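Single chain ahead, written as structure tokens, the form predicted on its own.
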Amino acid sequence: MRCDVVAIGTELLLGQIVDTNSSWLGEQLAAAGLDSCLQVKVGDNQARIVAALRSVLRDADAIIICGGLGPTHDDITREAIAEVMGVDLVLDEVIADRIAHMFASRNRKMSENNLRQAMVPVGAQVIEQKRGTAPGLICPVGDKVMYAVPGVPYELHEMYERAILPDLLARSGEQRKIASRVVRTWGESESGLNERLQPIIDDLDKVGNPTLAFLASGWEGIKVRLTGRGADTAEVTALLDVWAERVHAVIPEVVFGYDTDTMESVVLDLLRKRGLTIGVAESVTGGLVAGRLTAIAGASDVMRGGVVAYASEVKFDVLGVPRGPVISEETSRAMALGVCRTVGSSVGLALTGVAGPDEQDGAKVGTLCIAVAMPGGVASSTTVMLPGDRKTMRELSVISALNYLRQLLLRG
């Protein structure tokens, strides 16, 4: 079954908002084993939306339409859908009452235009809203179907998982269980992973189940996703276990976790199991590492604190770094030892480097010096060169530093 995506909103065409909804839906549809061959963006113009929907429906079995379900004059997705279906819009009293109750419960006055969100094409099925005001819609068009969901990502995600995916699978006649396993990696390029895993990819092409895909995810690393089908959960889980183990056997040094693992959650677990605490000293990343660590629930039993030593004087006066050039492994080691003293941690992680736009202390843009101080005052360090603009370099610095710490912890 083929399900394509149409995103509505002039702001998407102007680049004022990045269309993350379409990419998320593409990933979810692929994980469910459903074909998705086209993603379209259309501005807030009813004639163009209608033309786009009719064009996509010629080849697709289903469309997921994102956005344009709000209360304002430019939210015209409902009208366009009704035109494609050849039906009128009618007020759904149940939805109208729910919207009115939501405003009343918050002691807010409801504008009349909010009732536009209760207008439903005749013959459409409503997807109840759980997190906002605009409901979703399931709209049959002959033997095909259009799904309309709000553009707010967390509302879209919830409706897709609760209502759209089950309906798509039922329409496709897919009775088998579909699941994915994500092997999380860092330290190898996407092309390098592809080359090293080519024998496994060739074997998968022969058997056809599961499938393998690479997802480059910035400072989340590169994901190797296996998607399989089975008669039930046990069968598909066993299948994914076998192939995930084969992937791990080829690239063990770059695999840091699976599925929902993150580099920071893995590092915190390693520290916790060893009875260690951590302090972080950051220059180039300006607190990003500490932010990632403390975003994990329960991190407080491991994470003692951090020092954002962005100015050189803070490195000298707070962390005890010897005066001189600050982009060096020597500086990073002193920072790591200094943060252990400052926050009372058993492990110190330090980062200093050059994110750009200009060189500093003779170091090129992209230079990152990482150091880890372990119990007993022993500090290890390394220097890496990272690609990308200032934002990318800083983000890659975070996962690179945490991975360096992870590797040292695994080596004991």
Contents of the next structure:
2 protein chains.
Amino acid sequence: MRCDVVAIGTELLLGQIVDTNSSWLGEQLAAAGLDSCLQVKVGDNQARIVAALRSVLRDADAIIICGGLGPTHDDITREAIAEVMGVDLVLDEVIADRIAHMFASRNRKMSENNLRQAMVPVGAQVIEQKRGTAPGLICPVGDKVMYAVPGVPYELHEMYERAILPDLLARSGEQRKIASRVVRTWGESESGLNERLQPIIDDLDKVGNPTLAFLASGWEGIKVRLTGRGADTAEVTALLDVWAERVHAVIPEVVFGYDTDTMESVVLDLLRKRGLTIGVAESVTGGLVAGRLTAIAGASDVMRGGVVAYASEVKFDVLGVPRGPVISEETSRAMALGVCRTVGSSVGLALTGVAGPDEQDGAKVGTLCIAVAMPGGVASSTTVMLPGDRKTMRELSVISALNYLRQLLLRG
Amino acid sequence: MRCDVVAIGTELLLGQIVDTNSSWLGEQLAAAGLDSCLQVKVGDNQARIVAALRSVLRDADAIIICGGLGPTHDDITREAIAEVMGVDLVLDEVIADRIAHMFASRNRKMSENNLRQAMVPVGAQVIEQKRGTAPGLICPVGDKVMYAVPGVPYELHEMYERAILPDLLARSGEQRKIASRVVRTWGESESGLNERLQPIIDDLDKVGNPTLAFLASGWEGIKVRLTGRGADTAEVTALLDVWAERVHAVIPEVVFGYDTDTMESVVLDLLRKRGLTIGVAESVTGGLVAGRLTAIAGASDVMRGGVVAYASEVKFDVLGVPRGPVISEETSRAMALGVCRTVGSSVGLALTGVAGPDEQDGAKVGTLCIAVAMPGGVASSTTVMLPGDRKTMRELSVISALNYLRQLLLRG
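If the structure you just shared is the form predicted on its own, then what does the corresponding form predicted in complex with another copy of the chain look like?
Every component of the complex follows; first up is the chain already shown.
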């Protein structure tokens, strides 16, 4: 069964509000084994809304319409739906009373246009509003259906789960469950992954379940997403386990986690498992690495803190780096050892490099020296050349350094 | 002229990535006086992409197509466009060479499928890629046009501004110069700004040029955008100067900058003008403030560095904070004075607070204590209660602290 989404509101087209409702609905529908193949944003214009609904209804079995159910003159979803159904709008006394009571109970005067929310297309079924004032609507059109819900996420979510999903599942023959597994990778290009995983992709093309897709995630590497269907959750999970393991077996060195794992959460877990604490010494990234590690709730049992050694004197005076050029692995190792002493951590991670726009100490823009000090006062280091502008180079430095630390922790 | 948007990617329909590109484009198009009446998300399915493009082309003069230009098997935007144009795809040698060179320059092996990105529909014009590897496309269909751009925002934004907007304006026959002035504000709600600026909005409704729009910008406050038209740049600039000045006169205390100004660039400029240097001591934000300040090229003449004092012992031992509960203005003032000593800066900015999920030292989640140490060893401090989850609270802490420093620097 295919359920598409139409989000209504000129503010969405003007980019004043980002439409997150259709994304949320897409995720919910997929989890329920329902397809959502088209999601449309259209403004507060009745002719355009009607055209969009008719166009989507040609291919979809159902439409969830978000927004435009408010009391004001530009809330015209009800009128558009009635036009598509070819029926009139009539006042629903029950809704009208409920709205009137709600205003009375809050000692607020109800303006006439609030009753617009009590207008219902003939033949439509009302979804009672448990939150807010706008009721939802279930509107049959031939053997298909349109659902109307408020655009306020808090109201939409409740109505979807209580009334729309059950109605969709009742109409849907689809008994199978669908689920996804995301394999998080870093250090290999999308095309490189594609080439290495081609044999698996070919096998999947034959069986058709699960499907595999590559998702770029900015500076965070490439996600390999497996989406499968099965009789129940256990069957899908087992299917995803098998194929995720096959993917991992081909690219073990670039897989850093699964699903909601992030590079920082994985690094913190590795440190925690080994009873280690960490301090971070940053020059080129100026605090971004520490900021990432402390973004994780509960990081405080592992993360001690750090030193942002932006000026060279801070490297020399606070971290005890020998005076001299500061873009070098020697400097990064001294910074890593120094931050362990300064913040009292057992592990130290240090970054020094050149984000640009200009060269420094004869080192080219994009140069990054990373060092990790391990318990016992031994420091390892590496140098990488990173592409991109200042922001990109800094972001790539963060993930590169965390991944370097991750690999050293795995080696033990 | 009407330019609609089609965003391509099954991950968008499954809600694994929220489509922010069409919102961004809608905002840009509106600022240029172009209409965007329909924005569509469709999956990686050639038949559906082709159907969506044909359907949108019926009513729109132009389409911007985002995504699906990558090198992998599920990047089929090029094929879909060629089908809609009714032409073949041919290899563009120039693009092929450029891609090969890029891989060579990074000492990375280029896999064969990267050349898919060099395939161009016959009759299409190439938009050279300045970022990433995927070039954009300008594809005429009759008297209409389809633009294809990568789905990576960083790549999309650059191509839109450099190639697509100029092409759209040329086709729209708009002879007048269009320019925008953004007034950056922080500390006032959108409805509050709307109320205070109502007299100006009423005047603008009469003259119609420039137009005024409020743009939320996440944690960075509300942008007041003036968009004007004139015979030439000088005329538009003069017009925008007049109205920006009127806006500023009504809300002087919440305006922190214009256009590309950011809170951190403004703070660095104020410090620089007064010949001051800064050090940052962070607990709750864990390095995010220092990370923001060092994001600005040339910050090094003002920014000395900082201490991420995440563990209480680091506050005591490194910054000399008296032992005791650490969520207090006293602690923040001690941190601010301490970081001046540690990194040798004349100004110190310090933050301590509770991002959650749990309370700390009896302080509620959302509590933020900010302190600023000025030359002479005097420290001012304040406490604010911030809303939101852990991430939101931390981001609001960064901007709140920078704005507090900005206001103290203005007072001199």
